[in-house]
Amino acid sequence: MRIGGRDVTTDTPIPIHLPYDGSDVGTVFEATKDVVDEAVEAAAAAAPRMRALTLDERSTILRRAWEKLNADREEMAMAVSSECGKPIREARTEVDRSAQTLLFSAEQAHRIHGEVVPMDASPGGKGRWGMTIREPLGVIAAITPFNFPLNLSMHKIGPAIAAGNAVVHKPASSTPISAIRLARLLEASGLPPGALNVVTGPGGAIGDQLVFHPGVAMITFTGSPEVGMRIRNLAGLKKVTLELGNNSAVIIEDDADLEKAVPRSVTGSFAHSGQVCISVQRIFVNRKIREEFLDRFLTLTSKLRIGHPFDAQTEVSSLITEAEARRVAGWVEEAVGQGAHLVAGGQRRRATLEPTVLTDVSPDSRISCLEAFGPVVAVNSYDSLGEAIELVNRSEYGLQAGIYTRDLEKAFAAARQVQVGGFHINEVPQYRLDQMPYGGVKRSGIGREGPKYAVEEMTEPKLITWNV
């Protein structure tokens, strides 16, 4: 672990395995209660120094880290691929996006400002002047998932540093290697010791301790709705941002450009074996073009290359564990038992599940209602756009959704009516740029990420008045 600018170990080593074949790729250590307390204390000690850094000094640290990450691209991509089993081509893309997130955070550090308050707009404000400034919260606990171990961490750590906070980072227990590398990289870029601390081990005990700890001012979490709601219930008056997943849907209207819609839908369904919060899980196709869409979709899906994540040609590899692959395969079997048709994939080998396509899926099946987080997509048909919108909105989630149509009136009607945090026209819901506001409604969470929006979450406005 990395605490106060130094390496920390315990008596309990944790081996890290490549999900694809179970081979060893590294060893970390399980944090004890005392170690977690030490990490929070180190962050609390560094917080005043972070607060005192000028906006330009914070930006300079982040920009240096951007340069170092670009120089370390291949090593960091291999770390990401090794710990989460992501195909190396996708891992390289994740490192590139992480560098962009760092750069956006560096730029945002220069833009933190308050505003002048028009005091004399009230009769009692005559002769008075007012302004707001934005101040850091102090210590932020960042709890991150396995699927984008570097970039989703960067979306919490970069803005926290830009805002002048100190951080205790708890990465997913299966993907801690890139987190430790990131901490060292930021320290080498001039980040004060203790401003970023990394603790590793099981999420439940460490997460609860961070949520309850009086030295933690805010918890930012990406993960399951069940854990997220527990965090919110336990956090009391602490600030919380939660990104809790989705059951993403895309609508394909009968006037859609299938040359663009089909390949994007395939990529959106099966990138990183569907282990993406905004992975396409439900496709609603206008009945008039159902057969044409499905034929094209199955043709492209059959061409996806399944294999070892280190192979540059691999497009689909394993899930994070064999147990997760069995779970998703079980959901597929359940859907078929409820009347769905399995038209592609469904076969499992260890932790790898073939890209799986189901049609005529019951709206009551888990594939339709919950987040599968695996390489499976349900393709159902509809007769009217209103029906499609109603089907999309049946989900308890509301992170992102999309529509393909050439009719702008239809597109914007859907954009206004679909209940999500982000809606994409002529794009799949998996689309994300790192400067976008990103977050959901309903069971998909609260708060927004993207450096500009995360900085707002990670600071508080303070009013200052002057009686002239």
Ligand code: NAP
The other form holds:
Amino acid sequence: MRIGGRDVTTDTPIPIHLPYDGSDVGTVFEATKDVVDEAVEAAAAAAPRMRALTLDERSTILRRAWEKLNADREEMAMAVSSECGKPIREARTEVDRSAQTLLFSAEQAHRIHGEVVPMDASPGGKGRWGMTIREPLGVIAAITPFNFPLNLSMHKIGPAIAAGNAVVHKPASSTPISAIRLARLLEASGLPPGALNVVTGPGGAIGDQLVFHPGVAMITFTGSPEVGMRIRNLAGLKKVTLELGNNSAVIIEDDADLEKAVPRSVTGSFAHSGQVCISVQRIFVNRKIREEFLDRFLTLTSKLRIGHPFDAQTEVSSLITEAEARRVAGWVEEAVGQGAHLVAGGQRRRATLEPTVLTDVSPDSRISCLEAFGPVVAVNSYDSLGEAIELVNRSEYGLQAGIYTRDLEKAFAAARQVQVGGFHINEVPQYRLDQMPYGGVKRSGIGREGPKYAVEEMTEPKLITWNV
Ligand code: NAP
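Take the protein just shown as the form predicted on its own and give its structure as the form predicted in complex with the named molecule.
Full complex below, order starting with the chain above.
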């Protein structure tokens, strides 16, 4: 762990394994309650220093870290690939995106400002001036998932530093290595000791302590809806942002450009074995083009190269654990039992599940209703756009969705009617640029990320008035 700029260990090691074959890739340590307290205290001690840094000083630290991360690209990509098992080519992309997130955070630090309040718009405001400034919150607890261990951590840590806060970061138990590397990299870039602390250990054991801790002002969480709702219920008056799950849908209209829609739908369904919060899980294709779409989709899916994550050619590798692969395979079996057709994949070897395509899936199957978080996609057809929109909205989630069509009227009708935080026209829902406002409605969460929006969440406006 990293606390106050020092390495901290305990008597309980946690071995970290490569999910693909179970080989050892490192060891971290399980935090005790005292260690968690120590981390919050270190952050609280650093918070006044962070608050006192000028906007330019914060920006300079983040920009230096951006340079260092670019120089450390290959090592960091190996750390990410080793701990979460994603193909090395995707891990490199994640590092590049994390560098973008750092750079956007550095730029955002320069733009933190309040506004002038028109005091004399009220009868009692004559001769008064009013303004707001944005102040940091103090200590932020950042709790992150395994699937993008570096970039989703960066989406919390970059904006928190830009906003002048100190952080206690709890990465997912399976993926702590890149988090510790990132803390060292930021310290080497001039971040004051204690401004970023990393504690490792099971969320079920140390999560509540972080959420309840009186020294923590805000919890920023990315992960499953179950844990997110627990945090929200326990957090009382603390600020909370929650980036949760989805079962993303894309609509393929009969005028869609299939040359573009099909390859993006395949990548969107199977990148990182579907372990992406916006992974394409439900495809609704206009019945008139169902056969053509499916033929092309299955042809491209069959060409995906499955293998070891460190092989530069590998496009699909394992899930995070064998138990997860077994769970997803069980959902596929259940859907078939309820009448779905298995038209590709379905075979599992240890933690690796083949890219799997189901058609005619019952709306009551778990694959339709819940978040699969695996390499499986349900392709169903519809007759009218209204029906497709209704099917997309028949979900408890609402993170992102998309449509392929050449008809602007249809595209904007769908954009207005689909209940999500982000809607993409001629793009799959599995699309995110790091400056975008990103977050969901319904069970997909509350609050937005993207450095500009996260800085707003991580600061409070303070009003100052002046009786001239
Ligand atoms: P998870 O099981 O909810 O874990 C997320 C984090 O919460 C981990 O660090 C975990 O620690 C911790 N945690 C577990 N129990 C906790 C508790 N009681 N209190 C506080 N923290 C606790 O999620 P995951 O399996 O890592 O990630 C997959 C989920 O994340 C999916 O639902 C996916 O959709 C979602 N996700 C959402 C976004 C988004 O931006 N909307 C992005 C990526 C992923 P341990 O690892 O120690 O259990």
